[in-house]
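A single chain, nothing else alongside it, follows as structure tokens in the form predicted alone.
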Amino acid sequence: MQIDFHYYATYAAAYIAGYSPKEAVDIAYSAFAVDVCSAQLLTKLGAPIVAATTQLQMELMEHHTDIVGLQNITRIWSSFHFLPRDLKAEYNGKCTKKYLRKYRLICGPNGELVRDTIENAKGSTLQAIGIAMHVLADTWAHMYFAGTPSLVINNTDKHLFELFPDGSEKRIAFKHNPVAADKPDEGAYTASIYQSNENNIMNLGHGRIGHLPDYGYCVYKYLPAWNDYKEVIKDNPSDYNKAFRQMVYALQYIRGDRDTFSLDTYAEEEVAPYADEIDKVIRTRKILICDEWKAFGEKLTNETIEDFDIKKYQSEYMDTSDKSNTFLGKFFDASIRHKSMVTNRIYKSGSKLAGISIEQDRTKATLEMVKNTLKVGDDNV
């Protein structure tokens, strides 16, 4: 997913769930900040690198893919963008333990780690809530891919077609120019270049099919490597609608308006008055639908939604000695705790793909502890 859903749609979901417009903006800011909180930004702010929630394209291209480098990549991408659905999953057939450990990192909605993510956000900061919403939403958009470089998990082949409401289909053609814009009307998209090396960075996440998982309008069928190249249909409009409803449901639980959080449960009644309008926005055939989501959110709340500004809280963080109580300080603390939770679960499952990990407790001391014990450049929660 992109800024349109992570920022503007999250704002709308938070408001429907009962948060004020100001709280909704803070939650939405934190949700999209997950896509921009890179080592480069943290270095600029003098913040702990361990708080990184993403890696920029240039950072990835320069990143080593030895065992330590692969663990650093997996810690970030499996924690925040490709949350594993089932760390105990068994492959339907014979496979090596090495393959099984990667297979278990395949992302998907309604797994136990989703429940853990929401439970950890309850009673925490708005920043932690926003991070949880990003992670939850991405389990729907990024299902079937893993947050670790893997040709045998993330690759596909030329059997890839977009499906249209009238029953027709069109083969999707990929280009490999990283700065070329996708052209939905022409069925032309950009994807990573095929690399036969299992751990090549080109084989991270959904790079082999580009941004198709990030477009709400897109319904496509393809042959994923993890499924022995058997056809799978990915219905983004349906999945994005479910993601929105599950966010509202989760946010109601976090607020205390629901007693329990159950998997595969959605805020159908609360979203029903807006269902047709939300579905129309999701199905808008554009690369970015920020304007459509923003218009919906402003109509919903009768408030102007400020655009995302990456610099909004930077001065507050850099100009004070009490960094843990700043907006970004709380965001960094929440990101460290979430990453340590997920990587610890992966480690406990018997896999060292995300490294050896401990789980930080939920205290304000977490950020200061990490700053005092890790050198800049380390990411080994």
Given for the second form:
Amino acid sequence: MQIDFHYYATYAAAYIAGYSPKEAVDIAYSAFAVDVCSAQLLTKLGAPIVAATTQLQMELMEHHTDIVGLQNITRIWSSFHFLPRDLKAEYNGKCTKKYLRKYRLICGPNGELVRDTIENAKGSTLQAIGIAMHVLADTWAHMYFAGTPSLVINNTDKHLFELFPDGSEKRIAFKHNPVAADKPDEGAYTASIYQSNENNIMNLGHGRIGHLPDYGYCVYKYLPAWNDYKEVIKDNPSDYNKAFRQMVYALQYIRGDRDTFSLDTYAEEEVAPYADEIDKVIRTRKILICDEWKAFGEKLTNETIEDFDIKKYQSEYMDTSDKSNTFLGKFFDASIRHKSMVTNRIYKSGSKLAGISIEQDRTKATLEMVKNTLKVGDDNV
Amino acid sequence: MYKVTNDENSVMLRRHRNRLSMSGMAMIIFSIWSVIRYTIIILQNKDDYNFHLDLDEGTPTTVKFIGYAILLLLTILFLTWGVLPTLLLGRAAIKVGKGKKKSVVYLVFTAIYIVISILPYAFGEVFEDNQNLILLIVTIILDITMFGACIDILYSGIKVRICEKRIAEKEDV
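What's the form predicted together with its partner chain like, now that we've got the form predicted alone?
All chains and molecules follow, beginning with the one already shown.
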């Protein structure tokens, strides 16, 4: 998903769930900040690189795809943008262990990891809530793709058709010009070039299908590489509507208005008064529908929604010594915790694709042991 | 509202069309290899050609030119005979694999080509000229690959025909 949903739609969902406009802005800011918090930004701020929640295109182009590099990529993308649906999934047929580990990273909604993400956000900061909303929303948009460079999972082919409500379908032929913008009216879209190397960056996430998963209006069918020549239909309007309702439901749970967070459950009643309007916004045939979502949010709250400004909290973070209590400090803390949780789950499932993970309390124990061995104070380790 | 076509015949059709396209590509690559192989053989035996054409330093340039031109023509005819069938077979397989063509002729020619290609091995002709061992080994490996591609074209081509027929029958019903 893009800024239109992660920022403005999250704002609207937070307000409907019962948050104040100020809180909703903070949640929405954090939700979209996941898409801009790169190593480059963190370096500029003097913040821990481990808090990165995304990688810019240039960073990816220069990134090594050796084992360590792939683990770093997988850690970030699987944690924040392609949360695995089922780390215990079984492949229907025969496959190698290597393939199975990648197969289990396929993203999808209503998985155990989503529930863990939401439950961890409860009682936490607004920044953690925003990150959780980003992750939840992306499980709907990015389903059927994995957050690791993999040709055998993420590849598609020319069997790709946009479907229209009147029953017609039109083949989509991608252009591979990274600079050219998509033109929905002409049905002209771009995607990454085919690369036969399994671990090539072009095979990360939904690159092979371009930006189609991020367009709320688009309904299309295609052959995912992992699905053994079977078609899947990606009904974005339906999925985006469900994502919105699930966000409201999750936010109500986090606020304490609901006792439990159940999977496959949506805040239908709360969203019902706005359902038609939301659906109309989602189905707008444009690349970005910020204006539409913004108008909806402002009408909902009777307040102006400030545009996302990446520099908004940077001075606060850089000019203080108590960074952990700043807005960005809390965001980085929440991102590290979330990444750690997801990496740990992937590691516990028997896969080292996201690297090796140790439990936090064991980390403390290790730290204590090191301190005792070196006989140094807290400041030095 | 939106439906997928994931019945057994449609899935099998996609799978075998894909295999047909890939095997067709393999045949075309094999054609390119054949050109490279024959070129290496010709270049290796250049002195023999000079001997057989009775070309030496005293031979007039015009005669030399005509001699080489005839040699070139014969080479091209030979390559055409050797390369063109695999090129056309590969092209036909790719077209059928992409759903742009319906044909059985290429399957018949594939079967004939397999038989013709096995004969040199059956009669041991391939092993007679073993001056260049590396070239021989590479040739054998590539021939085996080519046989595999041809067999796959036959198998997948037949499967594609069967699936298309079954789908057509279902649509008629």
